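The chain that follows stands alone, in the form predicted on its own, written as structure tokens.
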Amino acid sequence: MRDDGHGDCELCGLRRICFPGRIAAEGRSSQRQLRIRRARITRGTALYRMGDRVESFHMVRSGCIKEIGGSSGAADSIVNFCVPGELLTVQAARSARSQTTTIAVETSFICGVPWRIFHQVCAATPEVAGEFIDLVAKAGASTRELLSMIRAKGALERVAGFLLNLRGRMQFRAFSERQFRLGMSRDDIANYLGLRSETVSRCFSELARRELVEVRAKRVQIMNPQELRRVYSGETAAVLE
């Protein structure tokens, strides 16, 4: 991991939703106290792997990080995607060995805060701990929503739910509620949803045919969110032609 230095969180558009940014925005002394590390992770590079000791918690600043429930290889299951403003899965509130492998699906920038320093700050400023608990709870809720979505759903319903979930997460973080960048590949989406890559591609084509979404390269625009919700809920025919 390359350390790009501290930088100025006050200039970051994520500072109102990013834990390190909020604390840093209170003053430069807070930023120095937290010793926020910034790093650029190139596409396909691991931030850390299963079994590595993780000394910090990390927030995605830009790009997308996938978390894999295994040590390496395409056969492992993707258990989570983290998009800008989201916290990578926290497995222990201290230094611990990771239970997942985290890999950038596109070039990404992350912020990291060492656990040792974080504990010192929490002791001095209890509201910091409350902020962190809120972030962990929100991250867990998004993951649970997607996992429950997968159960007993057809392919088109899963893809529709996946897009709606991402749209909601982006909207919560003040990004465009209709258009967003889909950094992950069709193979990664298929792995995560328990589908074949060809099926995911057909689902995107079908949703585009129905004029519910528009896909241009990595950009996805939700054209009709209400109808997309109906597809996800099974209220409309989900049979692929």
The other form holds:
2 protein chains.
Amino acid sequence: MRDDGHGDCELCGLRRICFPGRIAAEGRSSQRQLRIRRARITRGTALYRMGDRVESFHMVRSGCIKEIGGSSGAADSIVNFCVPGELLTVQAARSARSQTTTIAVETSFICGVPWRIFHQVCAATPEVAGEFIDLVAKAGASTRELLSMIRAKGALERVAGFLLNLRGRMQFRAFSERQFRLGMSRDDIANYLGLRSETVSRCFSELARRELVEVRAKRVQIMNPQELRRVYSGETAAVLE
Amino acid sequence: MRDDGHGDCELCGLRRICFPGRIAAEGRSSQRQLRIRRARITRGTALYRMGDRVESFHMVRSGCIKEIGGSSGAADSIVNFCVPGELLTVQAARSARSQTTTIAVETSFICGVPWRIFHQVCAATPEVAGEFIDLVAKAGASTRELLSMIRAKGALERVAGFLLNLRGRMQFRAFSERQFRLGMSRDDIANYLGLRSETVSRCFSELARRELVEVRAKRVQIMNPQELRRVYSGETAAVLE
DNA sequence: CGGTTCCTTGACACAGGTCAATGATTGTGG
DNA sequence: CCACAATCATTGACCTGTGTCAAGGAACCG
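Given the form predicted on its own above, I would also like to look at the protein as it appears in the form predicted together with the DNA.
Everything in the complex follows now, all chains and molecules, and the chain you saw is the first one.
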């Protein structure tokens, strides 16, 4: 991880999306006050390991970071992918210990705000504290969502859901509205969805055969979001005729 | 749900286990101050439905309550079972809206503390607030744990893990050290573990065949915890010879 | 440009799902 | 308190989806 000095929110495309950016943009606290620092993490490097002391919380500026959780030390268990504009290791709030291992899936830039500073802002602006709690709750909700999906749905549905979800979160920074880049490997996707990389591959191929998406290596283009949504909801029937 | 008037922590066996009970027992706030109210929920009744306004938080006093989450409205998706001494709908802390539907799996008694009162106690005793945040974080961790288990492990391992986990949480109120009662149906267990009830049944039978547990209807007795733990960790080999 | 990693595809096996029939347990009304 | 009904649990036979293993091809990186 390399420190790239202070960030400059005015020049950042994520200004209106990322959490501290929003606070600064709305004039509730100056960007300077927040002491935002920018850093670079190269592909495969850990920002935190489980149990590490956490001094700052982070937003992803570019790239993609995976959060690995679950105490079963063995194979990794990806709990979340963080894409630009999203928060990292949010659960460390009080314990100040990371409950996850966070690893850059591709070389990524992040911004950090020291907890110490952030707590001051929270004290001064209670609604910022409230917004933060909401973000923590939302993180929990998305884990439960993933859990439900994995227990209830088949491979194709999971992959469809994954693509739709990611598309929603990447939209603002996609080249075209329907195209985006998968930062992570098939293995990472498979792990996240509780499948094997071969199965993920096959699902991509199947969705491509149905002309709902186009996949070429890491580039994904969603051709027919509506039909893809139906696949996600498990409507298998009556389409093949 | 029937209101049974004020609880009496002095007479409650869970005094030293449940969260507000502990606060009261340690004299950090009197039981009277907390305005604990006791209530009864009959089997199959919902205490909250998703999105309901939440006025109090609750502990389970006896029985078993399931928390159902995940927005996929269809089949229910059990995120947690709450057994005596445990907290319910903890995620509602700030939003004051339940993020889960909570249903009594068997007729249960619960105690409730109004959020309004609890927030006052938190303000007066910051370490209580801190403990509460820890409890919320722990709830998140256990969801991630479940997620990892379901993605990585086979049916027998999941069932073994489920029994071990439950045993740990029920120990203090078990008749004998190794025996306890499953409040929930096979269907509920299956849903929780991402299996079918038939599979859960078969796993129980298999574990019984190996003489690791004895199961008769809702009564479970763990005969060989150590070996059961090995099954949970996926050590299949070399045992059958 | 060559090596390495990652992705795709096929053939096959097996865990767990599905369907169905029987047996145990629980709750209810006479 | 017993008998009956309804629910819930168990077991078997069979089938499907996904994992596993293996081989070839594409993309990426230094």
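All figures in this text were calculated on a predicted structure; none of them were measured in a lab. By rigid core we mean the largest C-alpha set that fits within 1.5 Å across both forms. Positions refer to the first chain, counted from 1.
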Q.
When the rigid core is overlaid, by how much has the CA of Ile133 moved between the two forms, in Å to one decimal?
A. 4.7
